[in-house]
Amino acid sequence: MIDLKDKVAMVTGGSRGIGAAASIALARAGASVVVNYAHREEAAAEVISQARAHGAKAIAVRADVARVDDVQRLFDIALAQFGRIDVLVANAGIWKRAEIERLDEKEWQETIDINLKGVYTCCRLAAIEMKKQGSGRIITVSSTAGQRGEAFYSHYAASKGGVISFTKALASELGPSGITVNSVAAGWVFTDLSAEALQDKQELEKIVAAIPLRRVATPEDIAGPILFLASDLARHITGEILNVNGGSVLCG
């Protein structure tokens, strides 16, 4: 049902988990895909041959999200190949623990630069195109954190929660203009990100207890719903935060 033939999608953050899950659903659905990726240039090359494995035409850029000269050079790169950009995957992020009395001014500002100005820099750019088309789809990857806060990561819920608000803030803007603009909120997911936690038996057991699915997604999981929100069945749908977390945080 879903054909995205004839698409160019750009995936931040699309060497690993969600990304490279992302990715390849999409090449999946036909669209040519740009993957973008920050340092792992190995693991960026194989989502690029399972992508091209489905038919798909699709190259690899690395660039910083967090530095507006490397976003402008992705999307230089990418038009120059594709000549348009008709879906926008805002996924790059970290998640670094850190308590508030240890957190200083230098990681707090890391993970606002990569997890929200990221997101600002690839929308600002994929606004511009799109708006010149008449069309497109924006998804950013937010997180149950950034609707409820996660102790221990307060930055990283900041950021997060700010995806959020601009999110919808862009949805009523760019609405006018034929995009819409969504995020898919994910709760824990199976992933480099969250390795080191769900490998504590014990700790796994208490999130699965929390989740009323009794289950951690997998990154294809998460893939899913954006290939839905990147297709003509989401058509009528901006300005939403889709809860894609097993039932833990209930919120409209």
Ligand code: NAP
Given for the second form:
Amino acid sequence: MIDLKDKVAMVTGGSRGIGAAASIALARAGASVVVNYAHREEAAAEVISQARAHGAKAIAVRADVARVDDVQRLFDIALAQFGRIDVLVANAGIWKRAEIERLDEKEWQETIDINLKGVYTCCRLAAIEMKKQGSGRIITVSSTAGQRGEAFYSHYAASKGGVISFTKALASELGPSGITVNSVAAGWVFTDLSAEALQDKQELEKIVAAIPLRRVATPEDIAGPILFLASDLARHITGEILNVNGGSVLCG
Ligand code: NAP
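Just the form predicted on its own so far, so send over the form predicted in complex with the named molecule.
First the chain shown before, then all remaining chains and molecules of the complex.
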């Protein structure tokens, strides 16, 4: 039902976790994919080979989304290769625990630079191309932490709250240009990012007990809604912050 043939999708942080699942889902739907990563070349290569196994064109591009010059190079390579950007999934992010007394400027800035500035830079360059095209889909990946806050992760919560407000602002700004801008606000997901927190059996039981659907999501549980927002099925949806959290946070 979802056909993204002839579409080009860029996924930041596409080498692992949610971004990897989104890259593969977009490729399965027929899109050509640009898989961005920061360090793990072999993980990105694995995603590329899975995307190609679905018959999709796929390239991996190393770029640190916190660096404006890196993101510019990422877009230059993607445009040289495919000529357009139809879908941007602004997903790359980090999550590092730091109680407020210990949260120094360097750590605060690292999280803000990757999680929030990185989204701004990618969305800005995508918007420039999508405006020329007269169409486009931007999907940011936010978090329940940006909706209700998260103790010991105030910098992370601030970055994701910023992503949510930024998404809404861009939705109203870019709507008249035929571009939709939505966010998937994920709850707990089994990925490398959350692995340490979820490996403790007792902690996991507590987390699961607070989720009405009584399960932690897989990356594919988040990739499906991303694919939906990238598709024509969602053509009249913009500015939406889609709760994909098993019911743990119910923001209307
Ligand atoms: P993950 O498994 O740790 O994967 C992170 C991805 O981001 C990797 O592909 C990594 O690339 C990339 N990345 C990290 N820093 C980067 C940078 N500076 N520039 C470019 N790419 C960078 O994380 P995940 O759980 O899939 O998280 C993806 C998004 O979902 C994040 O924004 C996160 O905040 C959000 N989220 C996750 C959860 C959860 O429970 N997992 C919950 C809510 C929201 P390399 O492979 O090269 O390192």
